[in-house]
Every structure is written in structure tokens, then in C-alpha cells.
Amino acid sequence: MIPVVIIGGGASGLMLASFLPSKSAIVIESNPKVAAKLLVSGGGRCNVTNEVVSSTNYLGDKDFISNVISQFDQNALLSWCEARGLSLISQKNHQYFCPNSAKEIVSILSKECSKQTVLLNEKVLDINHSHDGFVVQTNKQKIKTMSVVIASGGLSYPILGVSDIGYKLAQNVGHGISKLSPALVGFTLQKEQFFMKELSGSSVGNVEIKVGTKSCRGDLLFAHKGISGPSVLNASLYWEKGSISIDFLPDFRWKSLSGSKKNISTLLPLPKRVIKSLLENLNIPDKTFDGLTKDERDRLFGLQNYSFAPAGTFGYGKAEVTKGGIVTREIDPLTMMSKFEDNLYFIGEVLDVTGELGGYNLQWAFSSAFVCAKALRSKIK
């Protein structure tokens, strides 16, 4: 009898997998590679962890996250890439990425977990009870093992093959899972903001959307589809329903516009083509500030907060992770065990936490991993 047997070749799965002893677990993924999500993560460059982390990056109960995280934070991470030979590099908004390309990740995984038993192709159907541990039956075969790790990841990138497996194992004995949508993703709009479609293409450097009481800042770009780019991604995190506010012109002082005889789209610190688009949305005249009337400067100001409901989202297929999960207060944060369900543990995406962009997520997976291992090789003879 396999002493572990991990579901999913993902990052949380393959890293657990590294942490245990030689030959004592089984890694079962449905993918005819594992990692497939982490080659393509990071525009292929694999957005690792962050400089600063900490549970206010992650929507989820904080205290939980928190407990997790502390045990194998970012500078833990990195020390375990150095020593294997991987120095990562930060960059933008103190992100670490890979210094080449995701593989160099992805590579050092599969050596470590060269020591442990890799299935691909092979596809988990269900877990029954043995009476001495779980029996795991795939498509092929049926596993006897003393422990199970659900490490199956969420919804997102569909085209690489995910599956709603650790859901539903998770709902078989007990646990409740909160609503499933997909985050850091791309909005959709309605008809009155269809305008922004046209400008597909165009960026803007730097702007802040708020959503209730959280405010991102970041690029923002306009796509066939909608808006995108970093600050649409993590706001994507924190709406559900309802409008957002952005603002064109963080820090911007229109007081810097008075007396000027060059038309307000000269003077505006954002690319031509968008804030004519902007200028003709709001109805206002491209002509000097001391032009304007005052209900044409009060629309002018409205792009510090421009307010809509966007219609939705661009779905899991551009998502780069799913929000919720496995309810977490199920789950202990010092094993990552269920409280229902003895040797039976959940770690990374499948359970309902969600981090920002810039690594948060990964670094969740990898931490996640770490305490389960912790609690698994007290078990391990």
C-alpha cells in the first residue's frame, strides 16, 4: 500500500510530491504532462511569488491564510529556488518570475518529484473507503493508499484539461463548497460602454478601479471583448455583481489645465485615441479647460470616476484562477486536513482562497503543500 496518493500534477501537487520521502507517494494527473497551468502562467515566464505577501492579498478567511503562509512564506520559496539552483528575479510591483521561461520551475519540480511515482493520462473517478485506508479508482486502476490529497485545481483554463474532481470528492463526505466563478480575468460591457471595444488595443498606464471598498491600480487594457490588464484582473477578484469606478487620472490635479490655450486631449496625460474616445462618451467638447463650461468640466471631472456594471466576464477560458472553493474553516490550518474526514487533505486552488496578480497565488499553492507534507511525513514511516 502507497502511503500518498496526490491528486493533481499541478503546482500545490508536484510540490507536496517534492517535500515527501522517496517512493512514498503517487501522483495521479489527468494532463498527458503535469504543470500545464504553470508553463503558460506569467506570459510563460511563471510569476512565482512576491516580495511583500501577506493575507490582505487573498480573498478568503484571513486568519486561515495567514496561519498557512507563515509556515513556508516568500522568503522560504525563495530560498528553496536558490538552493536548487534557481535565482528568480524581481521585477514590476516586486514580482519574482523565472528568469528565462517557465520551464526552468516546471523542470525542478519534475526532478524532485523524479523520487515519487508520476501517472499521466490517468483520471481519478472516485475515493472509497478500505479498512485500513482509502481506495482511489481511476479509469485504469484502483490504488490502495493510507492518504489522499486533492490538489485537482480549479476551473480555470479549461483548454488545458481541468477538472471539477476535487469538488465534487470534497462534497462526498460533507464539505461545503462556496460559489465557483471565474477571477483575475477580463470584463465584459454593456451596450453603453460597447465605445471602449473600439479603442481594442489601446492601453493606459496606470489607473485605479474601485469595487466596494477595494481599490486596484495598474494597467488597464481595452480588447475585442472588454477591458483587461492587471488592474481589471484583480478587480475581477473582489466584484460580483454591480458597478466599478475607474479613474482615467489617479493623482492627476486639473488645476494644471487652467490658463493653457492647448485642447484638454493634448494636455491629458492619457494616449490621444483614448481620451478622444472618452471626451465623445461624455459629450464634452476638445477644447481648452477655461472653454469648458462648468456642466462640461463637471463631466470632465467624471473621469477620476467613471462608474458602470459591467455585463459580466470573459469566463474561465481567459480566467487565470477560479474563485471559491472548498470552504476553509473544514479544513485544519496546521495539516490542511479535513475536520471530516481523517488522512483526506485539500491544498492550493481547490479550496477557497484566491490571491491577486503578482504571485500570490502560486505562492498559496506552494505554502499549502508545504504544511500538508509537514503533516503527512509525521505519518510516513
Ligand SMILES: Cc1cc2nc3c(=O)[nH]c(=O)nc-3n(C[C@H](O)[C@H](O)[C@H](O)COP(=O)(O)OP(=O)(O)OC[C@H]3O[C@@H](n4cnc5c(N)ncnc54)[C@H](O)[C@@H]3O)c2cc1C
Second form
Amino acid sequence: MIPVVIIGGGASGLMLASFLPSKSAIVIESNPKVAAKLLVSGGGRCNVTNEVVSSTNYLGDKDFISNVISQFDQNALLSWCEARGLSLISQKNHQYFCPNSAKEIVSILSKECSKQTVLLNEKVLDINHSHDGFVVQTNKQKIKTMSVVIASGGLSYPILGVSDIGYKLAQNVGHGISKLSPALVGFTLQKEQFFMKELSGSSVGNVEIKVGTKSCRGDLLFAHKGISGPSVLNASLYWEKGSISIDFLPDFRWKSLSGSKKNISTLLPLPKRVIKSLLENLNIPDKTFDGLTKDERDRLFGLQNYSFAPAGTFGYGKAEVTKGGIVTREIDPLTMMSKFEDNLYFIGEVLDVTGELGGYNLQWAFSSAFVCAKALRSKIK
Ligand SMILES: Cc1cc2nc3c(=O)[nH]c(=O)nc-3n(C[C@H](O)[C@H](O)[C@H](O)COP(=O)(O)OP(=O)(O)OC[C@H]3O[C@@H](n4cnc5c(N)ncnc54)[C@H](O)[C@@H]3O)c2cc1C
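Having seen the form predicted on its own, could you now give me the structure of the form predicted in complex with the ligand?
Below: every chain and molecule of the assembly, starting with the one above.
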């Protein structure tokens, strides 16, 4: 009997298989190839991790997250890559990327996993108890195993092959699932903000979006469906419904406009097309700052606090991650094992841990895989 069956050959499943002793695991992947998401991640260059990682970068139980990440943190991950000849490159916002392509990390993971059996084009349908472990039922066969690890990911980007099997199997043994929703995703707009759609293709370099008590800084992109870009994706993580507020001009000092003979659209540090449209929609004439009435100035200052309620999000089709998941207080952070079912483990995005944009979700996938591997290794003779 094979000691471990891993459901899912994505980031967490492959990392786990690489940490386990040779020939001790079968990885079952429904796609024709492993790591489909990793290959498209980070715009094709895979944002593997971040120089600064802490539980504040995640939604979920902070103690649980810290506990898991501290056992295999960003420095351990960087060293792991380095030891295999992959020097990750630190870029904007301390994000670490593959130097050329996500294929670099996928090829390392694939090589590391060549010591295990990897079944492709095979879908797990169910798991059942047997007298000495589990029987994993796929669309092709039944596989007996001592331990099952669910690494089947979330529901986002269905085009890359996703399933809800992880949530179903968890529920079958009594686990709770917190509300699932698409996150790290663009916002759709209500009628009043439709003018932004006409700006499709334009972007603003640095905005600050406030959602509740969270502030998300970064680029904002106007898209034909609504608004997107790093600041919006991060804001979507913290948004449930209701208003957000965009500061289109963070750090800008209005005083610098006084006394100038130039029109405000020329002076404000925003792309011409964007500022013209914002002025028009806020009913502010494009003239000198000194020439504006008090009311017009007040509306202009509103560019630093443009509040509106998004209509919704672009949905799972465009979301980088699934917010919510298997309730983590029912999982042991020292082993990733279910507290309800011995020898059943959960790792990666299927859990109720969701990171911000910046490499945090892959760091989570890899850290949770490491913790699980440590526990399994002590059981495999
Ligand atoms: C476009 C995009 C870009 C992203 N970029 C980044 C980034 O740069 N940095 C970052 O940190 N995060 C990024 N993410 C998020 C990150 O890719 C995921 O959080 C991470 O891959 C989750 O790892 P996982 O192992 O839990 O799940 P996955 O990597 O999704 O792997 C799960 C695997 O399980 C398989 N599976 C599902 N059901 C079954 C079944 N029934 N039987 C067999 N196999 C099954 C799936 O096919 C899949 O291969 C991005 C996501 C997307 C969609």
C-alpha cells in the first residue's frame, strides 16, 4: 500500500511530494500537466514569495498562519530555490520572481517529484475508509493508502481546471467551510462610475484604496469590465460589499497649485485622459486652481477621497484566489492534519487562508506543504 496519496499536482501538492521520501507518494492531477496555475502565475514569471511575510499579509487566523509560516518561511524557501540553482529576483514591493519564467520553478518541482508517481488526467472523485487507511476513488481506479493529503486548491481560474472536491471531502468528515468568494480580482461598477469603463486601457501609477480599516496602494487599471490592477486586487481581498474610497492623488499637496497660470488638468500628476474624465464627472471646470469657486475646490479635493460602492467583482473567472475555505481551527498547525480524521491532511489554498498580492499565496502553499511533509515523514518507515 502506498503511504501517501496527494490530491492535486499544483504548488502545494508538488512541494509536498518533493519533501517526501522516494516512492512514498502518488500525486493525482486531473489536468494533462502539473502546476497549471504556477505556470501562469505572476504574469508568467511566478511571484514565488516576498521579502517581508507576516500574518498581517493574510486573511485568516493569524496565530495559525504564523505558526505554519514560521516553520518554512520566505528565507527557507529562497534557500530551497537557491540550493537547486534558482536565484529569485527581488522586484517592486519586495516581491521575488523567477528570473525569466515560471517554467524555472515548475521544472525544479517536476524534477524533485520524479521520485514519486505522478498520475495525470486522473480525477479524484471520492475517498472512503478501509480497515487500514483510505481508498481513493478516481475516474480510473481505486488506490489504497495510509494517508490522504488534500491539495486541490480553490475555485478561481476554472479555465485551468479546478474542482470543489477538497471542500466536499472536508465536509464529509465534519469540517466547516467559511464563505467562499473570488478575491484578488477586479471590481465591476455601478452606473454612476460607468465613465471609468471609457478609460479602458489607461492606468494610474499610484493610488490608495481604503476598504474598511485597510489601505491598499499601487497601480489602478481601467478595464472595459470595471477597474483592476494591484491596488484594486488587494482591496478585493478585504471587500465584502459597500463603499470603498480611492485616493487618486496620495501625497499630493494642493498648495503647489496656487498661483499657477496653468489649468489644473495640466498640473495634476494624472494621465491627461484620466484627469479630464474625472474633472468632467465631478463637474469641475478645467481652469486654474485660483479660478475655482470654493465648491469646485471642495469637489476637486474629493479626488483624494472618491467613494463609491462597486457593483461586484469580475468573478472566479478572473480571480487569482478563492477567499475562505476549510476552517483552520479544525486543523493542527503542527502537522496540517484534520482534528476530526486521523491521517487526513489539508494544505494550500483549500484552507481558509488567503494572502495579499505579492507572493503570499504561494508562500502559504509551500509553507503548509513543508509542515505536512514533516509530519508525514515521521510516519513513513
Ligand atoms: C492567474 C493567477 C496568477 C497568480 N499569481 C500568483 C503569484 O504570482 N504569486 C502567488 O503567490 N500566487 C499567485 N496566484 C495564486 C496561486 O497560484 C495559488 O494560491 C496557488 O497555486 C495555490 O496552490 P494550491 O496547491 O493550493 O492549489 P493549485 O496550485 O491550484 O493546485 C491544485 C491542483 O489540484 C488539481 N485538482 C483539483 N481538483 C482535483 C481532483 N478532483 N482530482 C485531481 N486533481 C485535482 C488542480 O487541477 C490543480 O492542479 C495566482 C493565481 C492565478 C489564477
